[in-house]
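To begin, one chain is listed below as structure tokens, in the form predicted on its own.
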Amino acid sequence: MHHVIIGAGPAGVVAAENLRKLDPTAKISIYGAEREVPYSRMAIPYFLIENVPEQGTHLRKNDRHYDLMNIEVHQQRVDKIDAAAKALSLEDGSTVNYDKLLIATGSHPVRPPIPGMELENVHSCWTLEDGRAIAEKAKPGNTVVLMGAGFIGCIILESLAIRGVDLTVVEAENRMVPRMMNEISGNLIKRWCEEKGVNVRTSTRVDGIEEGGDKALKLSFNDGSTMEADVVICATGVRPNIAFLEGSGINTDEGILVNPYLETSQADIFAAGDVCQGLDFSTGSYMVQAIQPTAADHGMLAANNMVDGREQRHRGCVNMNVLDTMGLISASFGLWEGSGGDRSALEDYDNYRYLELQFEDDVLVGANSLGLTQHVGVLRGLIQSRTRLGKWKEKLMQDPTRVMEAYLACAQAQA
């Protein structure tokens, strides 16, 4: 049996390790498109602030980890899949046959279609190679513009601020992290960053970038203003890596379409992670969740289903984001924007504390929090267990911070 995994990120590595446990005698091969050992993109900001060396970004710190597990790691891009022949075409012209295949190719950064994005001092911050380039150019005192204040943008933001650059963040939406936080909490994060010395411009777009002036780049904005910068970093979103699947017969939409077992439209081919349009726990619909916890869950489940005789149905992943922005912890879970039911909120603007709960009947279905780290695990547990709160719903409507009491009381009642 030859299990092949395309993609050397968290989904692919977790899947390979689980396959080895389930199928000790199988051949397991990982193909990664980058000339790097498997690493975590989430660790790049820590590399930028020199909290970790390059090796600290690696998913597994032991250099012999994959050899010890008898997992082959190849640094070569897969160009094409022939599902009928169960074969892969590699960038060097060779082919590889498989028995079971997992596609875990992740995402790629998306740049807005504006003039100047191709200039030398405009970078994404997505690969380890990007991290090296930014570390070289984002020196203390340099002027840096960060385009995008989403989840990835805010992680990069902190590392840039610690590097001592003169930082301006530009976000097209009316708040920071708009796909994770509502207007109140998103703008509290903005105010927090501004108090830490970061210039944040929301409801603002970069219309063009050109060379010239006293610094390397000159930016123009949609409000008619301009500014100069040494470096521009683009963090305006990602999209699944599915272009190479053309002609493979694998059905795609936003990502790769899968059944409840993470199998694609082609037999013996599975998908996991950012590239997979998997089941969302809260909505029951299929969507791409480009977050690392989902990637790890997908990798584990896909491996189980790739081994003959093991069929585990995917119950869906809870949409979950936890973010540290310059020391301020924010989180969102499930249907954090609500679905038409009741809501309860604590708003403490002066102390940067915010908590909003969303209900359907007496079940907690979503939450948005800021500055309240003690509630993170409980909120996820209540949502994922679909616990009926009974009389505790009214208590949470009056004081949403009592979620731990509600969780313990409901758990005790069920026991």
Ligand SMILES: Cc1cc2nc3c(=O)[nH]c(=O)nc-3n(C[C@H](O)[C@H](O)[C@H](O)COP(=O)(O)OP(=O)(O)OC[C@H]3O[C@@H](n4cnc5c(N)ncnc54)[C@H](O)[C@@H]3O)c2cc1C
Given for the second form:
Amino acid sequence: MHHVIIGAGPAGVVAAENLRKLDPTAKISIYGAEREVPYSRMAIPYFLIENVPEQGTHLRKNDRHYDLMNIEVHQQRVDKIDAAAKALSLEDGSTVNYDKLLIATGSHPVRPPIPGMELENVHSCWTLEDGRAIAEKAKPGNTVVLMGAGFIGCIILESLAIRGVDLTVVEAENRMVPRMMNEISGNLIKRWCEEKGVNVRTSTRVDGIEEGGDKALKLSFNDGSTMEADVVICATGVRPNIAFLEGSGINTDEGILVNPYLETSQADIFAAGDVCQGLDFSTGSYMVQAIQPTAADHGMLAANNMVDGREQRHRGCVNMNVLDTMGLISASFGLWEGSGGDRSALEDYDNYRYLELQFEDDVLVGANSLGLTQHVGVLRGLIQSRTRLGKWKEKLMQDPTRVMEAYLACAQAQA
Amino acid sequence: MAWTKKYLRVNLTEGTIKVEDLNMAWANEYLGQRGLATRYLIDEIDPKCDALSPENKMIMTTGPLTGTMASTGGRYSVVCKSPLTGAVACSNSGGLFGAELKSAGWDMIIFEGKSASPVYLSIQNEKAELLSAEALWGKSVWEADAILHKTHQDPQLKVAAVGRSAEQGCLYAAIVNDMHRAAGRSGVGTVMASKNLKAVVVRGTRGVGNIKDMPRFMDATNAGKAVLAENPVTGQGLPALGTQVLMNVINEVGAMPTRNMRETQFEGAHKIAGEAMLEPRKSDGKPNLTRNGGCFGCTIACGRISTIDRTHFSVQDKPEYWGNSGGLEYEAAWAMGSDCGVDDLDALTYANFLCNEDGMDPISFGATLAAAMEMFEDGDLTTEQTGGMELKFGSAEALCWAAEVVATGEGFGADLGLGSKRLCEKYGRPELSMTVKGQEFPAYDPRGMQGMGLTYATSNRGACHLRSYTVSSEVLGVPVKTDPLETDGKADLVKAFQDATAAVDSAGLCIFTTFAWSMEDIAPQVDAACEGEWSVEKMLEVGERVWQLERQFNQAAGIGGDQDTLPKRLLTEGAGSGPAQGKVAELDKMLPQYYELRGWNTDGSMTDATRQKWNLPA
Amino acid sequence: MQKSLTIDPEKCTGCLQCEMACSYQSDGLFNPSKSRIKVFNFHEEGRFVPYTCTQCDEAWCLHACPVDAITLDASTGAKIVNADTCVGCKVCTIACPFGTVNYNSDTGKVAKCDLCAGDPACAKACPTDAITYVDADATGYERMKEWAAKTDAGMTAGA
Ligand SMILES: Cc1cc2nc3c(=O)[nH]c(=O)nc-3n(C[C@H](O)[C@H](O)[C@H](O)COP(=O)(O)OP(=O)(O)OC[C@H]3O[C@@H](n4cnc5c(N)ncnc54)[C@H](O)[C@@H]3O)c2cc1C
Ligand code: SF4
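Moving from the form predicted on its own, what structure would you give for the form predicted together with this ligand?
Full complex below, order starting with the chain above.
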């Protein structure tokens, strides 16, 4: 039995490890396109602020981890899949056969179609290689423009600010993290950043970038204004890495389409992580979540289903995020925008605290929080267990901060 | 160390908050909490000032062991001049508030002046600010607590507040923290409200460190906990029955003040005793007591958590009182129970809830009502004054009604809020007030327990059991058994208890530990925590110094030896039944000897030599 | 047989000795706000509920961690945060459906119960035996595990 995994990110590595656990004798190979030890993109921001050395971003810390688990790791891009022949073509021209295949190729950053995106000092912040380049160029005192205040943008923002650059953030939507936080909390994050000395321009777009001026780059905006910058960092979104699947017969939409077993339209081929359009717990529909916990969950489940005789149906992942924007911690869970049920919110603008709960009947289905660090996980727990809150629903309507008590009382039957 | 060595000075008139360094020379003399705050008070106010004027100050203060793992190390005290007695007030409370204040980094808070409009103090670690309390004024403690938790969006916020009774000028208003723990006596809540200060809220996440020798401290506190666990009172009696363990015991001794102290035994005692709180009731099969609860760090856990029978007349239409809350302690059960002749456990629990909800000292409230009942039965008071209520001994309805009107200050509630001394004077029967220095008696009749007579008469904050609990020795035999009806040796006993208690109250510990702990158990814990040397001798020295300092304050306030006395009834009317039958409180046999032991003149005034010996301020 | 913390809320008086012991064990001072075990007060019900990590088999925190900072202590079964490796991304705090991994802004890392290497300070400090450290299949723990399975995205139940 040969299990092959394309992609050396968290989805791929977690899958390989779980495969080894479930199938001690099989051959397991990982193919990753980057010339790196398997690492975690999520850790790049902490590498940027020199919180950890490069090695700190590695998914596993023991140098011999993969050897010890008898997992082969190859630094080779996969160019093509021949599902009929159960074979892969690699970038060096060779082919590899598989019995079971997992596609965990993640996603890649997309750039808006405007002039100047190819310039030398315009970067994405997606790979470790990008991280090294940014660390080189974003020096204290330099002017940096960050395009996109989405989730990834906001994470990088913190590390750039800590690096002491003169920072401007440009976001086309009317608030920060528009796809994670509602208007109130998104704007609170904006005000917070501004108070910390970051220049935040929402509802603004960069129209073009050109070389020249006192600094390396000159940007023009949709309102006609311009500014100069040393570096531009683009974080305007990511798309699943599915281009190489052309002709493989694997059905795709935004990402790879899978059934509730994470199996693709081709037999013995599975998908996991950012590249996979998997089941969303809250909506029951299939979507690309592109978050770390989902990548890990997918990796575990796909591995289980790749082993003969094992079958586990996916119940869906709760879409969730946690973000630290210069010390202000925000989180979102599930249907944070609500789905027509009751909502309970506490707003404390002065102290940057915010908590909003969304219900369907007496079940919690989504939440947004700012400034909450204790027991946040129970929001996920309550959503995912679909716990009926009974009389605690009313108490939470009065005061959502009592969510931990509600959880203990209802989910753990402790009161 | 154990002290944070920092405190807040809040000037309510100016609306300013300053951080100041703790006077460590004073800390070395007075340890903390009760003693140290009194040292500041005597330094900063004129003892003759009007207690309800902006000139009075109010100090919320912790001890060096507050917030530590020492068992019961969660106490705080409120020190000011009392509006009820004119003497020094020092009321001690448990719950979680004190430890939280310490964990925020503060040994104490000195409040001075008076705010122009209602405010509350909010402390989040280093950050302290005065915020508007307009929305809280006119609300009960419980309502204010809920609003404050909601405003601050923090379930872990600790709240200490005054209720409507304090706002209305009830002279025995308490400061209630954590819903049902109270700095209860002497009207400290009245002083707080007089400053337009509705509440103090605190969140402390810095932790308590600064322990001189941590390993030794852990050993000493563990040893202390083992002693508490093995002792029958602190290890079994108090957790199971709370202080209510005493109800039947004291009644049998014949020292249960009944119907405004006309009698010394109560026929209904068994119905309101700790044991009765465990009996399943008819309506729902549940007992009054749900469980026991502990204050911060307390391994005894004497606290009562109770419910009222939902079918009881007091709450049948009030579902908001159907949940659990702080249940009856012995003092409350006695004052509102036997002293008023009421044997209805649910009525007592309801009145107790109201005392917590609106911050009334249940001892003073019950004893004042008892005096009113006696006057009513004697015809000095009629339904005209009470607005129709028949204030008869034994009436549960009258008790519940009285708690409601004192809570809001409505109608006759304002009169009842005066306390028994002023009430009895107002209606022409001053001799019916069972008070010393204007403060009502607690639950031990001095005729049946002679040591308590001397205790009450000489207590620095007026009649009080928590200044020297000779009940320990006279009834429970701790540390040695003495005959309750005997006066010999009681002067020594009272002085020793007063000094030890003052030391415990200055450390951050609960006095109930002393059922099991002697100073030999306490000193090593203090010594391991605090810089300097804290031997048994030093602790007792601190205790006596604190006592002398309080006496000095009272003397300067114009309260001298002439007030070291008891109501005539106790000195002249013999006990009617029980072991003490025919006995009166023989104060005259003990007082002169006590003065001599204290190093005072025969009229009870302080001598220069004593003042110098204890290095007291002039 | 591996041991686990067993919690009996019926016995808890809410004294918080466990919280102090926990914070003392890990931070060297008495600081309930930093404790990995937390006692919840259900005031109206008259109930205190101590609550901490059950070291569940699913170990969502461990799997969610992007840098392998949470590892299994084979001798106790505890899932342990290695503070040197943790980058403070907080993903584990939202991944744990029990809410027992918490971020500490003072250290910039997360903290969770590590069973004190097999000698839990909370259990030792508890004066009423509401918290005990006993063989794993004792009461209470099983119920929490059942609930854990319910929360699972689909990896263990039926596997
Ligand atoms: C800066 C940054 C911060 C982030 N912060 C968070 C966060 O806080 N929380 C969160 O939940 N998520 C965060 N994310 C997103 C998170 O990193 C991804 O969701 C996660 O990495 C997805 O894992 P994956 O294994 O599916 O894909 P990836 O980690 O992207 O791994 C894909 C792997 O596939 C390889 N690959 C691609 N194409 C091929 C090919 N043709 N042949 C061979 N190999 C190929 C890649 O080289 C890579 O090794 C962050 C991402 C970034 C960039
Ligand atoms: S906060 Fe630390 S332990 Fe938790 S997931 Fe992130 S790196 Fe791992």
